[in-house]
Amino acid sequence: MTGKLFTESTAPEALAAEPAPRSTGWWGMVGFVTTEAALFAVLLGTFFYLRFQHGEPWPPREIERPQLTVPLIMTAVLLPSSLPVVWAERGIRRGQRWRLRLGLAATIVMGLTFLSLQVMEYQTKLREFTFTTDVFGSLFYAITGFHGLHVAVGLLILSWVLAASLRGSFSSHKHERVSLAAIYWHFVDLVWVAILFTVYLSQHL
């Protein structure tokens, strides 16, 4: 019975069946996502203790609480832009390129769409506080504008894979940098969700 097993097991069948390693670029992009994920918290972490800090009001008084209808659309624009993703990184593991270039381009769209909302939403801000006006606006700057590089990070990544697919770079069994153009843009769109709460909604509550 043990020698069938062993027999089984080291079957070329099985042994097929195991699964890949993980690539050295897979564990890159995990490890800077990681290191990213790091500084968001420690910034996230940063606004909470400084606000409990200061006690109420918060914001200070000469700073309105932050108005939730613009944030609240960049949200709708930016989560399900990693839908297209997605589909795209499917698309391509069944060799199929031109789903490959229409979901990249479409959350390139939408990215693009985030990033226009930001700089509406910063023009509006700007008036009535700027980055030294006091800590609340010092952070504020801060982690939606480092969430903004993020953003404009990726695109250039998702804009360069596109390219490569337009030049046929990419195929069934070739597509490892998609799927790490798609991890770092799920990192993106997750840490806006924290940002979200933390910078936005927690104002509220």
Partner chain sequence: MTTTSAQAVPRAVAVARLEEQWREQRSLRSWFATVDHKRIGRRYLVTAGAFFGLAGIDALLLRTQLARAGGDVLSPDQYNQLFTMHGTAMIFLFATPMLFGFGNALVPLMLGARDMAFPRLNAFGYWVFLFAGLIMFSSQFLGVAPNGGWFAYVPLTDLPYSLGRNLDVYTLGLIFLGVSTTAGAINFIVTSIKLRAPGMSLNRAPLFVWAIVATSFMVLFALPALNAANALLFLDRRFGTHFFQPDAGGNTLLWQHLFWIFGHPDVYIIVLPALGIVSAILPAFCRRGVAAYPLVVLATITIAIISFGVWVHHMFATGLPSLSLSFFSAASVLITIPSGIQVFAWVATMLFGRIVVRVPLLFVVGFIVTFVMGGVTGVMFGITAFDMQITDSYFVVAHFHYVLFGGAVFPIIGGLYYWLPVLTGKMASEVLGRWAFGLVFGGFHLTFFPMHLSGLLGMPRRVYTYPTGLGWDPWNLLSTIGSYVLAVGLLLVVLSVVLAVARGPRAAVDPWGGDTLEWAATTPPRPYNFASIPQVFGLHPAWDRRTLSRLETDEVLPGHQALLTSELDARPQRLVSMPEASLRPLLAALALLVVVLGLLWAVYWLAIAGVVATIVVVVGWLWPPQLTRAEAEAA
The other form holds:
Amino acid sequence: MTGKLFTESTAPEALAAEPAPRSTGWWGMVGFVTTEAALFAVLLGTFFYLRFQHGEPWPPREIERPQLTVPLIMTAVLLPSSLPVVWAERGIRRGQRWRLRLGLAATIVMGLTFLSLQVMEYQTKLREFTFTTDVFGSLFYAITGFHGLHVAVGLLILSWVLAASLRGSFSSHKHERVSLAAIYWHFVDLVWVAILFTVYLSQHL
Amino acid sequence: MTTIRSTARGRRLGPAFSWFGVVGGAVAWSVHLIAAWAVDELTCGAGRATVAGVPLVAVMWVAVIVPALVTAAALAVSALVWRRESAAARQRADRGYGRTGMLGLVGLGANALFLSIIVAGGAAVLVLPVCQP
Amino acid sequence: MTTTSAQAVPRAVAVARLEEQWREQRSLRSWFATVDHKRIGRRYLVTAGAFFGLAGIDALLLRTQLARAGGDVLSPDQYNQLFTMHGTAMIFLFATPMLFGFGNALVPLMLGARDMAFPRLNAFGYWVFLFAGLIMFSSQFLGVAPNGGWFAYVPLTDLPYSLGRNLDVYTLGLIFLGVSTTAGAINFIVTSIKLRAPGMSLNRAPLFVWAIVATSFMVLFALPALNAANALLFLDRRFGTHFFQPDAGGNTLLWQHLFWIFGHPDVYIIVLPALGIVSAILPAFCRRGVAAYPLVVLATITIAIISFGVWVHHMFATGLPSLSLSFFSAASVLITIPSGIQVFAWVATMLFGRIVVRVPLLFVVGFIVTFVMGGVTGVMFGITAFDMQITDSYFVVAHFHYVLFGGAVFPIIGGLYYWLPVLTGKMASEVLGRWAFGLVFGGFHLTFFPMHLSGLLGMPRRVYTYPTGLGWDPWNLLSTIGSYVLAVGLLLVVLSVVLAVARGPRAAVDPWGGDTLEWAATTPPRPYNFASIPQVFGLHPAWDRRTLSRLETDEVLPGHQALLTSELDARPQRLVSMPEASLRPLLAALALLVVVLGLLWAVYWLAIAGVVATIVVVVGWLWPPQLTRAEAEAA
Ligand code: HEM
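Okay, that is the form predicted on its own; can I get the form predicted in complex with the partner chain now?
The complete assembly is shown below, putting the previous chain first.
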């Protein structure tokens, strides 16, 4: 069975098959997200580098290990927020504008909830430590703040797409901007998982 | 050589094969480099010689051998791609190598190069103590 | 492909219509609003050339100061600012933008496309580059230029050792510039993936395009490390974070890691496109294609990847475990194989070709000689003991000028002479060009060869003066004399370009007999590049009668349209309409400039105003066009 599959997929024609072509916008967005991903990778790498170079005790000064309740709720809000966008995109592909609008609106609400939770989180944290307390404080606010900024930009983009869709700019054939905004949102969403692990969960390992 | 018939399923999987043959070694080498460097520097920096109970040398060996095997696999795939393609090219009018053939050739060279870099790293694990500056 | 109505129109009429649609008025607005890749490419070249001039004057001042022992032309602080700005500007404001300028002007032509994939993003990238360069150089005139060396090691550059705005100019200026470089890189990648002429499958793409694309991928992965490092340093300096401060848990080595994760690939980011220029020039003067095309592609790709694995190599002197360093040594040694492959391919091309000696070829030969010498001294660094000995001496300065000047400036000048007909429609004087080559080549080696010797005699780099009696004096004097000779040679290059533009002879169509598509267009190309989209059948389309004759007879592609083709095999996919000229790119760049200035001067309301302005401009820029009646009904 696998032998047959192997023969089939290594036939010259199969090896030379070309996947369905993409648009310039798609490649542009993928390129942008790639370099952004590299940026987050560098920041998270910096976190681990500083942590392990420092050794125990970590965090270096009086800062407590972070509580997990709020960040886990934030995750529960942000992660599923990609689903309505997908649903919206599928909708407009069939020309269903209402699905586009509804889906976008749902995602925006979830994103806003995430940001409000982050503000709450900062309010409690700032009473405990700031970005000048020690290097953990610096890392914590720099990384989560930078991600929060990305969520905000993502929300801006989604609202912009929503506004355009309310004006009727998209149809079943022309909705590339919806797909591009969706790629960006999925990215912002996924990066959060890496941040949750680095900044919060790994402190408890 | 009998011509091999391709199927729809084959055409979906085929490009994955081709691309593994082109970039497999590069990816394996990147993982090798980051893993081996980070584990060695961080473990030694913390003054330890084990990682979660496993001796550091053993971890180093894993960080060399696994990527080396992946790269060897990619090398084999690119060799296969190159052979299939040159066989197919002989039957074509212009006899020139096509796009897949060139990618196969590039993959052959790249994988051989990455394999030698990984093996050179393995030689270092053989002769150097893990933590000596 | 094209609409049926166009078929009825005679070719001359269709071309005239095209001229009408693509013509740009000679007005001030059009000057600021243009999105034509050829105009933008020329601007990149001129601006980067001007920055080269300024950074070169910095270097001449350095050399004047060092001409004799105990010189007193410059104060120590001026010296620090000058060598830092010289290095920073040469690397960031000259080399990469200059090569991106060639890419801009040539990649669409070589691909048979009508413009870049994102013409407005392209214009935006240029303006950002211009403003970043202006900020950084104006700091020099105000006496607050960066002064911590081009790699700005902490703790020297962090508080409390570096007060003043100097290093803020460095961090913010480079982040700002990074926006332009990233935008350019994405644009090159997408253009080369999607806009290749039908038939130009991956195995037929020009080597210059491969080089630009490989470079662009490197930018996407390398630049984030530099941007992150600069952002963290800025936060440390301005807002009191502790990333690089050990007493609060930070780490100074972090900067070195982040900087060299970027810095080492950056050497190849600079050199790879220059190598691409060499591969583009050689065929025209050897009357054959570059030998071993697949191997040169292989070399280009593997250099781009492996260069990311050599960064720790810059830290041999920092006490890390030698095993962890050896993984990087393995990469540093084996990266010479692909570089060697390229050199052998060029030499083979010349051996097997019929050589026509003209000015561009002279610069290519000058490049090969110089670059190989730089490679030899580079291999000497691989020997760790030797490396320890000459680290931070003038030997290093000599080595990297052989690599950077030899590897980038020679090909750039050669490329300038070669493509002058495409860029301006004029030919440069052969005689003047040969004089320029002689002076540049002689001046270069006279300047930098003696530095090997003063370095071996122990002269450290980055010293503003030195005592006499150490055996350094004659070599320094020679080197200074050489730098003046070099300057005269470079001025001759500028002079010959200016003379050619002002009153040179009109270039014939395809004056050198080049093999890539930019020579199949008119010389200089029309704003739409090609009336009919070229068809490609092989590696050397401009030498291919099928391609050339079809360019004359194929249907004209009407309107502001371009043809998208598939990623791997360049099969025709669909037509897209290209954007018209617009002022929005300039406005967006200005708005970002306000953000940067606000941050630099610590006037945060200004920065916020800039952010708002940026958002407003970008929202308008990307607003989707209203659906046409037909589309709305179909929906
Ligand atoms: C135009 C002719 C040039 C001359 C006469 C020249 C001269 C010099 C000199 C004398 C130094 C050493 C300063 C010191 O260590 O005290 C220097 C440093 C440097 N040069 Fe050049 N150079 C030239 C062109 C270039 C080019 C084309 C590049 C790069 C593309 C370049 C990149 C650098 C860099 C990166 C440094 C190190 C700066 C630092 O130490 O931070 N130079 N140059």
